[in-house]
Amino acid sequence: MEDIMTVVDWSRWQFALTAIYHWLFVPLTLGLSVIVAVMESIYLKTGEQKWLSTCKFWMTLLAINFAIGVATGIILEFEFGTNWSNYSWFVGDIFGAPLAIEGILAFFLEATFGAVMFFGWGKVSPKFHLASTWLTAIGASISALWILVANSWMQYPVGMEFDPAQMRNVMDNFWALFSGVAVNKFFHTVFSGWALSGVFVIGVSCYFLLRKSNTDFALRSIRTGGWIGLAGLLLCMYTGDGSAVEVTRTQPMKLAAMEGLYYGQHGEDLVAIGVVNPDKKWDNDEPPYLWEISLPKGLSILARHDLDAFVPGINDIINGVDYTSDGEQINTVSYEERIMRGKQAQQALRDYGMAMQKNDSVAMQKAADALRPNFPYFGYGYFSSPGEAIPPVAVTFYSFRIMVMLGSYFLLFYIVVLFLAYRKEMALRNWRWLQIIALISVPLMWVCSEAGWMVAEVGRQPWTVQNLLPTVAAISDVPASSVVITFWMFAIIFTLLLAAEVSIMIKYINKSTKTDLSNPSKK
């Protein structure tokens, strides 16, 4: 058992490592491809060479980022088969479908039209080149759509039924995969890429202003990236609100962990900032926070858009306590009962398998009848205590607040930068402290983006598929040493890839500060 847990822990760390590195590149591709497409559209409309040069500069940075992102993404998908083969068997019919579509359709768009976009200047007509640029941007978003549909299904499994004869889940409603969870997650993710890319464009442009180089180019880029980034941030906040409502409905334990909430109430406050108590557990009487500052009734508004709504805490969910919209207490299925019914479901599945070996159709039907009503709690049968089904509270709590606080900062950042770009242009050109803040804001935006993913993924632990398959049951039968070795191999490779990307970008940017980006003929 100890070796199994070692494999589980290292497999989780390896997947987290790959996902974190991959997510460094994805949002920049999603947003920068749109910014480049807008710039090329302006060039085609105006015919001004300065816009062509501006477009080509950012397109080069996009190409560098795109190449590294593809490399990490391929490794991420392979890990489902190498490290999580039980997961792939259990839900492969459902999870594999959107990934297959992503590879056939979306990646085809990106690869085909991306090649035209990067290498087709002067070889195809300007209109066809512009169409290729837009199709590359659209392809990147479509690629994100299918991957996020698959991820959302893991968070909220719908559109399938369990076939005991195959011992696996099979899809019975493809369109159910486009749930409210999936739709909100897709738009939230894509718009967050716009917001991140806008900050990236502003930060790099301010580096040009610091160097007193290509200032007109920098201001053009700031205005274009600023508007797209601000639009992305506002839309990201809107879809984030929708995601909070969906999490409340489908993953209440994740919401409780995000808030560090153990016992809920009507008109629940939202902790704006605080420190969780490391000694607090679901089965002790320690206070949940060492200190906190709360917004009155904020969590009820966030979760249910109702000032007086009841929001259940960790212990409420464990005990099966909730309230209707009218304030009447209702009893949901407690975790003790879920564990019991999960074990019953697993036993019924074993009975079905034994009956199938004996070709006993009567016993098979009896086992199937016992399995069906308990299958929604199948995954809980792997737990011995309710505490095993609680996400890491501290990581989820702090990640959520980092995301929200940095998101609020970037809203102010965009407003100030755009105001100065149009009303106080000389201030933006000359205020070195503001230019330095813009540069510092670039890595902070990635911190904000990664924090959002940590909320989504750490907050659903210990599940690979919510309620159906915990991580302990999803792993491959591989030696722990193999996972440890590949973890460190990937850590070294990914770090080198990241260092290579940053180094190449910095060299290209520094080289560009010594050229005239308003006149392509002088490059």
Contents of the next structure:
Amino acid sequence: MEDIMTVVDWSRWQFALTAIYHWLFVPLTLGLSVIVAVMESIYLKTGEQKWLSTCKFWMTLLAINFAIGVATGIILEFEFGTNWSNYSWFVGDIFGAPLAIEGILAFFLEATFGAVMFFGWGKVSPKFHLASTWLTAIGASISALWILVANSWMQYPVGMEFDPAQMRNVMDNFWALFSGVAVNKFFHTVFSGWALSGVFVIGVSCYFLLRKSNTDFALRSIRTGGWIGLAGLLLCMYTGDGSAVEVTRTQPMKLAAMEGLYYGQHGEDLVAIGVVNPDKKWDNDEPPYLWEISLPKGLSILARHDLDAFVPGINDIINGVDYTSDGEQINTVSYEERIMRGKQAQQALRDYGMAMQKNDSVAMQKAADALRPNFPYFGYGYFSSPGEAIPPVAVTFYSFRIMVMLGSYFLLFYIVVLFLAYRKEMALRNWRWLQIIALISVPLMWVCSEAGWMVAEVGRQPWTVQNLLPTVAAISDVPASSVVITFWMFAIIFTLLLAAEVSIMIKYINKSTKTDLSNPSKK
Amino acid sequence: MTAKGIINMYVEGFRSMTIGRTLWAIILLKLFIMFFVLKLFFFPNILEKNYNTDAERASAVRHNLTDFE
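The form predicted alone done, now the form predicted together with the partner chain:
Now the full complex is given, and it begins with the chain already shown.
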């Protein structure tokens, strides 16, 4: 087995597997908690029992998702310590501080107010209960904030200085962690949770309509979930645009991979749909696509908000070439030079270690001085060719298009469903084909959401920390066989958890279709 | 709300659960597998396990990252 796949590959697959499964639960918690809070707010304002029963139904589904999904992210932290020990030491308190804050906030806000939200009906005042529901929703988003701050630092490492004695990055500016990359990523992710949960609420509500059960409850839910989902989707698109600009600025190679773009130009087109040429490599003359349909100047607008802006392709970035919108050439650092300077940085660190062993403070200072200017390219020293620093183009390209195409479909979906819910209510009640489409849309929304993460995480390969630490250096010295065993254990455990969640939800929903939700005691 | 009231809220909350009992069984089983099986037997912190001090861990990481002899 070790001959076929290395410990790096298995560790990456294991991390991807656990992250993908974890993300099945998280966005529903982020969005459904807000939808439930809005429903409870309406109940408190109107005093109408129908809103209370609506709120309680969705709160139960939230509880199921919360219970099954809670702590699945901790497994990722286990993997840091075992499979990625070089990485977890190297990132130091930069990564540890946000995760520690996340743990504390998650515990206090979600656990404390979540308990009041689920158990406190009739035991605390209605206003305190509502506040607890909102604080649970806010707590979930704040938890996400710290995780995403840590993730953003890996994509755009700032606010730290590397200490060669400790072999750790030491935080020197906490607020720098809240970079444009982090802010866009946070809002993009949280709003994607709203968009996902809106589709979930509409899909489940359409199941009630299909069964001709609790139709008023279903329409009420569709309207509430629809508006929050639509707002989430529009804000997700807006912050996605901000993310594209940030990616162009901080991770241009990721943007080039998203587009399968090898040589850029001014007024670059955006490939709307196409097939990348599997034989295309950065160092051959094959065409990049087998076929493609492009939007004129679309990429220049997306990347730099300028019709005529130059967008560098993979080869431009490798060659260290970029241009201003006026056509003036900007020389960035070529990958050949980055590799050379990375190797110099590694030699300086090696020298520092030898000087430390000899307790030679003069030599240590000299090595530290040699390390500092080349440290921004430290990770490139692990490569022998620029091609090793290119992410998998096809996966990034297709994931981006799946996310955008499904996102566009869901915009249309929300508009149609909300229009029908307000103007053609009977159509929404009776059009079975539309109700079935809404049900099918629920898993598609998860595909869209996971595809977004694929773009973000596959597109930044081969880096665990951008420019500083590639996966090949971040890995621990553990046998691949042990990672293989735990990979399959996780695959089984997570699949069982997912099956349990879906099964419990379906049972509860089916049971609810046989109950009058406006009067739950009546069958 | 008094401390007794808070405890009562939890106790009655758990008692009145229907679906929640299955959920709590899943949560407890999951946490047991994660912390008492996976963490203990399959996911040791490599650096914590193999080295005693931070200086030793730093030295090991330096060696790993630079192939330092």
